[in-house]
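Consider the single chain below, provided in structure tokens and representing the form predicted alone.
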Amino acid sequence: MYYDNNTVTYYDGEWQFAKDCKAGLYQQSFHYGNGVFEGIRAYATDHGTKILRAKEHYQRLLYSAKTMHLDVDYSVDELIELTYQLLKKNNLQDAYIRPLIFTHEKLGLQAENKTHLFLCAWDWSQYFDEGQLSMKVSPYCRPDPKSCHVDAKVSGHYVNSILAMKDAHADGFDDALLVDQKGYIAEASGANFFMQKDGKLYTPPKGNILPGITRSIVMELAKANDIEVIEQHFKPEEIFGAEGAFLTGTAVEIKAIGDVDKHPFSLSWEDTFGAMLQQQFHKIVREQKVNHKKTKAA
């Protein structure tokens, strides 16, 4: 799925076939989760292949590395240039890109600052299957912000997401909605959450979430369409009876939610703000003209 014998990757200054890449087994990233990464998408446009918000993604990667005391000898511009080369070498236009920064071989719990850089990409059109998602409010909560940097994209944090997703699948749901330590909705296993209620969009504020780059694009689009977006805390029961909801993220893009804990929404997806923003998002990423609809809240 991710590579074949001809797939080219970038690893510590060299272009190598994916099948030939090797990493040591005695490093903190493997044993303790001390590594950082990004998920980035590229899209085919009439003007050539374009990486969506490349600068913002690589700024976040370097921020994540800094929070984990990991040294990175690359600038944002250098990382962007390498990524375009990666896409060209693999003849990819619509692609999912994965930069990974992981540590040198050294065990122990002292912060290890020496790192490796690995860049790879593959054709990954959809994260979820077709259709609307059925979400479960998870028994797992997001990590406490006092325990780690929850706004950084750290490899070890995703054990939390794996557990939540596994629990949701075991109960017949597609994904999980995790809460924070006070019981407020935080985010899904790997995406941000938006709810439409009373003619407005609500999304959890920063603090217990990874502030997504697609989340910020959706908020920009909403503003352009005169849709009010309110960042505030809300409990799971406040979702029940809402007009609609959706997830946002690099992998999921904008994905419709059909129900939460088997509670459906009052509007069909096609009649929600989310459906309109989804259509506009798909035009933006391919650099097509978008006609914003000035929608006043009811």
Ligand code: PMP
Given for the second form:
Amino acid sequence: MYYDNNTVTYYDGEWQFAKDCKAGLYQQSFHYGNGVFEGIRAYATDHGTKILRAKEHYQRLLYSAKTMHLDVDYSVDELIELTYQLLKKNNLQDAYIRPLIFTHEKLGLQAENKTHLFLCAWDWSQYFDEGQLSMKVSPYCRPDPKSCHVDAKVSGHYVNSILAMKDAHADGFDDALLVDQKGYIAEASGANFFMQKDGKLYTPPKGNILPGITRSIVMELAKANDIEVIEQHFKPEEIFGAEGAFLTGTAVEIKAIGDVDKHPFSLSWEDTFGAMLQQQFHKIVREQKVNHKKTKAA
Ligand code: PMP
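Show the form predicted together with the named molecule, please, the one above being the form predicted alone.
Shown next: the complete complex, the earlier chain at its head.
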């Protein structure tokens, strides 16, 4: 799925076939999760393929690297340029891009700052899936912000997501909704959470979440539509009885949630802000004109 014999990647300053890339088994990243990465999307538009919020994604990658004391010899602009070349070399238009920064060989726990850069991409032209997610409030909570930099996209943080996802799947749910140390909703295994209640959107504030780039696009879009977005802590019980809810993330884009812990929402998805923002989001990523709706009475 990710590559075939012709897939080209950028690895340690060279264009190399994915099938020929080799990485050692003695790296700190492999043993202890000390690596950082991004998930980025490119979309076909009338003006050619465009990477969505490329600058923000690469700024976050460099920020994540800094939190882990990883040295990166590339600027945001260089990384963006390389990514456009990567897409071109692989003849990709709608694509998912995965930059990864990982360490050199070292099995001690002293921070290793010398790094490798790997850039790869694959076709992601699947059509929008209209299904709705069934979410389980997870028994796992997000990592404590005092134990790591939760706002950085660090490889090792994702063992938490994998455990939560596994637990949700075992109980027949699609995904997990994780709480913070105080029991407030934080985010899903790999996406941010919004709920609609009393005609407003609520989303957990920064602090215990990865502040998503899609989350910020949705907040901008909501503003343009006169929808109030409140960044506030709330408990799982406060979701039950809400009007609707959705996830946001590079991979899921804006994704409807059908129920949380089997509690459905009072509005059908089509009548929620989420559905309207979802339609507008699909236009924005393809750089098409969006007609914002003024949701409040004049
Ligand atoms: N939270 C987590 C834990 C994630 O892995 C992601 C995906 N990167 C998000 C939120 C959403 O972030 P973004 O919109 O930048 O993809």
